[in-house]
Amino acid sequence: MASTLITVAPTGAETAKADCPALPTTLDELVETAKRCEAAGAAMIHLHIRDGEHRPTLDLGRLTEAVAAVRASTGLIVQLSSGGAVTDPYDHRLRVLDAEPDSCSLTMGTVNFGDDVFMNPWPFVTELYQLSQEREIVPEFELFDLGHVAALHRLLDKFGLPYGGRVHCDLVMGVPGGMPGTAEALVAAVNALPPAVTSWSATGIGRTSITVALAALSKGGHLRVGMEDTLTLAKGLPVNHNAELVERAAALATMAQRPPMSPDEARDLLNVKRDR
């Protein structure tokens, strides 16, 4: 790999705005964040949306508005979360595709998520996947443990390649209940990926972020960073803006002689649809 895809996940669904005022939750904040993160080296943005009270929502109007606003202001690939919050019903998660993002996340199985359970039963996974094929939306397969890697083999064997023909996945590491954020776990997961996988990234939650980033770069992978996953740069040093995390990822990638790729290069990598 000559360069590195950096994805920024700026908000998530878990952190409350009251607990982290720097978290971008309004449309204006998301657009400003997208612009600064693109300038810092991000090529894709993974969006969760909040309502007027800063609570997670899958309201289709807000999703559609956010996709349009980020597209109008940046060149970033726009990826919507199909996970929402752990309490969101399956039908609301499916209609995320109605907002016509370039990409959507697609988690390959159920996982304990701290004190909660992130539910992704097989029938939901297959319905979401087939809808993404029909709507010509590129999925990013989210893998929280080795069982999810095995499920990806099963999905591709049964339903074929995603829209665009490329298979991109993200190893989500360090979630309490999922695989640990260690180099050993990353290597095991990467070695088990299906042969059809054309690119992969890794996300280290919290204090595992740097360990996972360094291991991913060493193994030939890409990076996802952002305040959805990490709220401190170091112990006692809070993140004030997502651009700080993108800048750090870009510096690590550059040091590894794999500098950040542009959004256009990322479009070629993922083969997302270009005429939305």
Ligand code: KMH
The other form holds:
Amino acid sequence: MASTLITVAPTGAETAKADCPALPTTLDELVETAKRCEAAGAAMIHLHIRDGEHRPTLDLGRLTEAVAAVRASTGLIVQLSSGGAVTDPYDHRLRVLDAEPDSCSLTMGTVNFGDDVFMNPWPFVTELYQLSQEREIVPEFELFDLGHVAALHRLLDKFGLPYGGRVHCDLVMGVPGGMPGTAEALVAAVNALPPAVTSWSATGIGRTSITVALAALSKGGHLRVGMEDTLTLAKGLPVNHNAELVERAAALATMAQRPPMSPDEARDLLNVKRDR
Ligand code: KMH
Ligand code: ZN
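If the one shown is the form predicted alone, what is the structure of the form predicted together with this ligand?
The next block holds the full complex; its first chain is the one shown before.
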């Protein structure tokens, strides 16, 4: 039976701890979250980290410590965000790869991001991509818009396949400024993916979460969930722990006859480097 890769994105860079005390921001909270989410069916974790005041940071020491701590306590594939926060400079975002994660996010173009702009100019995208190839880190291509899908064709044509030879993408849907979190948009994006794509997941921001998850499962995709993207289970019902979102995704995937895959199966799917 086919199975589903569930990625958990537990923290993000946008929500303040003061507004959402359940958001995991300390190392202990991240490790506890990683363990519970693995038990609930996650196979990969997409990490953003925070500083001592719970503010987003790309501090290399903290990133390296977080990668080691999650690896020591779980079998999860560790993906670091190279997106960081909208204010992070490009050199800090490139330096994320020095923490030697299994995978890194790699956004395929600039996008309006609420009132902000998430900057990903082409020269930065190509530099980050070539660095991921050199460092043997598997990228996850983040696609916020159809233009990003077109840019992925261009990138693969010009620079070849990622480390490991597999091409894994994540459709990030429902960001104010990006493609909407609808079944129609998902089908359009999936139909436009390059033939080299070997797997894809989707995530719907906020209230588009369930629509996107159901559409992704219907089209044979994988799932990303977590408090980076969604803070309520339903109107007026806040998420108390990331594991609740993973449990819901696992239940939907199981119902779709594609139960969650283990981290080891996910390592085969993405072909991440085994001996880190
Ligand atoms: N925080 C956003 C500006 C990524 O992790 O690569 C970027 C983001 C995407 O979350
Ligand atoms: Zn992220």
